[in-house]
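The chain below stands alone and is given as structure tokens, in the form predicted alone.
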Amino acid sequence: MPEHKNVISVRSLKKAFDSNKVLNGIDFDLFEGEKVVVLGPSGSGKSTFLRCINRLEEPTSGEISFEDTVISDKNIQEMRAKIGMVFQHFNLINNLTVMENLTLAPVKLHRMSADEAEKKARELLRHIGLISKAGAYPASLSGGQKQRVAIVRALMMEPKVLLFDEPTSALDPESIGDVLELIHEVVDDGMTIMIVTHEMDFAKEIASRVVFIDGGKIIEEGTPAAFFSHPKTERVREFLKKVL
């Protein structure tokens, strides 16, 4: 394991929706600077795992800690400012402009003044080539543009950890490349990330660790080289035959 600080610690995490047991006892640690790719078949619990970490879902049982504090003990908005999340379907606020989407949370949560937030937002929009869209509404943007704005919105809060839940699955092939390039920049800047993705080549390229979930449990984990070239379990070998 990396010789870095433990940022997120998960112990005996379970989540059920009525009789449907989605997570069945997950133990997991995320260390500062890690790039963890979460793989697994549809319905395996990957997205629910991320949503529990961000407190979009409350665990049925178990414990999640962020920087040695149980997250249920923290103010939810304070915690989400430190653990950002990028969603599959963007989750931009449709009746706000791009600029308003980017500056709302930093100003509302008193992390920046309105002037500071707008200055930072303009810098980020200029960097991703979307400064001309600052006054546009989300409905006028392409899927790839929406997702890049959503990533910038998460970065506006200067989080310690960034979670990506299948950020390219709703995009057309051309847009996927633009979004993956931006995520690559985020990774290169040293952000600690967890990403659920079906983009296997991208996973091999950016991951420092791969975690495979099936049936609500972590079945196998390891370095990309070990995971993709020398899987330890038959279940992972079956999965890789289908996706590679």
The other form holds:
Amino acid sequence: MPEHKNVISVRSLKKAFDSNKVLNGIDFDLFEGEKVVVLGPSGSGKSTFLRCINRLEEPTSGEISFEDTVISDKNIQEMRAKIGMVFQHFNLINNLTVMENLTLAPVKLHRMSADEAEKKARELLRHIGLISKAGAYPASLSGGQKQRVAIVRALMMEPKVLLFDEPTSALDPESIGDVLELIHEVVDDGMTIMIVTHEMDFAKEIASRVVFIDGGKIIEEGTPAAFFSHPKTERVREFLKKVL
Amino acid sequence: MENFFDKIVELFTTPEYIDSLLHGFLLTIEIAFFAVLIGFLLGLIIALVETGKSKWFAPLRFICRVYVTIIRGTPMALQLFIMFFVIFAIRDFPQIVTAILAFAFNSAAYCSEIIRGGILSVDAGQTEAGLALGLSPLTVFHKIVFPQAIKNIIPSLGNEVITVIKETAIVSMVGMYDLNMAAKDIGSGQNMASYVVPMFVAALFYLAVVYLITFVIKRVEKHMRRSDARA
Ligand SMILES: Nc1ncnc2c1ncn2[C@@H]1O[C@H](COP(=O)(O)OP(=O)(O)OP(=O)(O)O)[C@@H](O)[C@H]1O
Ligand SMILES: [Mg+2]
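The form predicted together with the partner chain is what I want next, because the block you gave corresponds to the form predicted alone; please supply it.
Once more the chain from above appears, this time first in line as the rest of the complex follows.
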């Protein structure tokens, strides 16, 4: 890939919870425009990997950089504003309306004025068909609606990269399609993303690269064509047999 | 019975008695109000230290634990005596300040436990969502965690306010003229010569305040629950 800027680079990342060594040395680079799908068995450390990138988990050792700046406790807030995250359980702020969920961070962090934020939020809500819910509280939304709001909330900050951790795993089958469609649009707009998902068809469709984690290490990576049709390791073959 | 009503009429029509009762009542309310206010703020600080993640808080956390344990493990009346006869045994130091601080320090321990529980009851995902957007921990607390915690603990805080109001009655033990003391004083007077009536009336005063607070708390709770509504 020529001339593509490095967005995130991870060096020798290790993370242990007490004696439980979850990540055992991850080296990884994410380039601008890439759509990386992270796969791996349950408990292999996929979420922990994503959460170390924006420091929701403090790495035990190793280094993570965002656009050539090493992420530290000092600059983490600034970095997080550029690294969006979408959670499995949506995590909309319960005490704020949909509109407030969208505008809180961009206004608080002086990305835009309250008016600009509201205008932009309205556009995005209209786009996902939820403008009528602008004044509603999250409790009155369905799972699929919550997740779509969560995605546009992340977009409000105009992040350089979006991290998705199983964005459809907590949804009923009907709303999964809506959410995947929205993610697809975001991807088509050129957003750089990393996504953990069990939706294999979707993964094949959008991935520019697949990364397979097991035992806290990346044990195989490649283009979706190569990864799904010609897996190199026995471990991935086993995994694919189960999920495909 | 007739006598009882006569006495009640006498109590409410004798300016001297009414004055005493209102004076006592005012003192009770003053002590309780400021004690709860200071107690809540101190309790909030203790709760923040106890739930804070920072390593630097470790020694502070220990101090807070010890403090809460001592306060909760000893009688309020003893704490009041210690404040009056040991810590603030200073001539001409205003009694009301000592009393307010005694109840505030006591209430802080209970408030901190209530607030801590409230903070811990807020789903970690709420904090993570705020942090992931780039908000500062302070903003996350102020805009997200605290409002949700408060909503969960309004009933318990209301109970604490009511407890403090009633507990202030022990200031009569150090000679302060609160509502409780006023009732006793009136009752022991030569004209009234009966404890039943003034104490009955004092009870009504306490009940009225407690009822009013219960009512207000209910309203506040309802107002705060509006974000739970499934429209
Ligand atoms: N906050 C935590 N405290 C202690 N252990 C944790 C914590 N978070 C994760 N772990 C442990 O780390 C390991 C990896 O968890 P992680 O959630 O990263 O896996 P995952 O690959 O995302 O799994 P899944 O597919 O089930 O979501 C597990 O053993 C888990 O118990
Ligand atoms: Mg996970």
